[in-house]
Amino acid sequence: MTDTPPTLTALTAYLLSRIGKTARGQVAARLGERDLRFWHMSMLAALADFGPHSQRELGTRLGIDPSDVVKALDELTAAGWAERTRDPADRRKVRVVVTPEGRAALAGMVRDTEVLQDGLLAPLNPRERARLHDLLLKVFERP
């Protein structure tokens, strides 16, 4: 039997989880194919909107383990998509900036995951999908 039990379903928190289990298997799997991970996507996608960053901030940003980060890191900068420097103010901290190929690999991961996304919320309509992305941000959003 593979219905779902009512209870179940009557839990926003179970939705939740099984639609999002779904769209990061999914995203998960694109990236993969190009031996990419979803901390590769998340840390251009800080670095191109909030400007250059310690490892150190960038990791704590996105809640990735600082081991993580530098794998990470060492991984996009031989990609040639971010470069670390020297922070100008302090010589002790390494800056990550986002170079114009990684802004480039960004956008093509961002396009991909656009079209897994409307493959999931293909039951929606565009009104629909606006509404339901506002009321996830608003959750989100919350202190």
The other form holds:
There are 2 protein chains.
Amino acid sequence: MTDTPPTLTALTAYLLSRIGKTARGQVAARLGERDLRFWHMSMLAALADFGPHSQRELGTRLGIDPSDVVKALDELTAAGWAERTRDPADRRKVRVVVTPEGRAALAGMVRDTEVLQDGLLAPLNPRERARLHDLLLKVFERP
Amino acid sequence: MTDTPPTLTALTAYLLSRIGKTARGQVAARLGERDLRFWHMSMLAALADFGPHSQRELGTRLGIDPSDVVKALDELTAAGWAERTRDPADRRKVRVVVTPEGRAALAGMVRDTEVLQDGLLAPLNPRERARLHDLLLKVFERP
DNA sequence: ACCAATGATTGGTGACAACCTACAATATTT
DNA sequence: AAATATTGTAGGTTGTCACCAATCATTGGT
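Show the form predicted in complex with another copy of the chain, please, because up to now only the form predicted alone has appeared in this conversation.
So here's everything in the complex, that chain up top.
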């Protein structure tokens, strides 16, 4: 009775949308326990992986509106996870860097996500999980 | 510069969430051109695949609040795609059936989604697409 | 020196999903 | 018959998300 219509499950796009939503939901719930949102992690990851950004760079990289970047960074700096300093070369720009505390927080979020992901992918064995990740990556990096 | 942080792309949960979102977005955009929403398709599919439902059954099957089912059905019946008749055995219940026009509309939406899905999965060859669908299905039907 | 463009910021907006309460009609239980 | 539960319905709330316009400081070009 709780079954999903086959007409829908026959569509890969539907499965992606549906599973993506539960994944998103679980991550959001997990992060929410510590009053975090999805883009807290995204921003910290961007800063940790690619080094300092201007806010505009951050926005374009993550596909977020510049005005929303401001609000997000307000919280990150308030938590002591990122710091804003004026770029001396171009004083309009803000140079955003991640702090060691920010890196630690990011590591925690990643671990949480991995635990959760283990549950989500429970029906798959390690080889299948790797295969799934590989295929998703290909789709994601649409060349 | 538009690259996504590897810390994130290393997480299958992130890829699922992200790709799912774009899939959802594209389907929503496509349907939106005809003033349709996601659950128009879900409901029609449920009715077409499993036969008549009471509204509560529809709601629990699709994970939608009963009050929202009402609003959704208002639109479906207004479009002539579904019909409400009182269940003679239990006059509290409403028996919801899909009309032939509803089935035709559903078929159209499915075709649209398939076209769109072709674009989304462009980086994969047919064999890979089948494999992806298979893996997603396993995850979806978590036993 | 002036003007146009850029970056950050503020303060909104509209759309939407999820949820919740109250209620009327009907069924079921006591 | 009376109390209780279920079903559909109407209406509203909340949070989030994406987006937009206006503003201010700063820069680069002319």
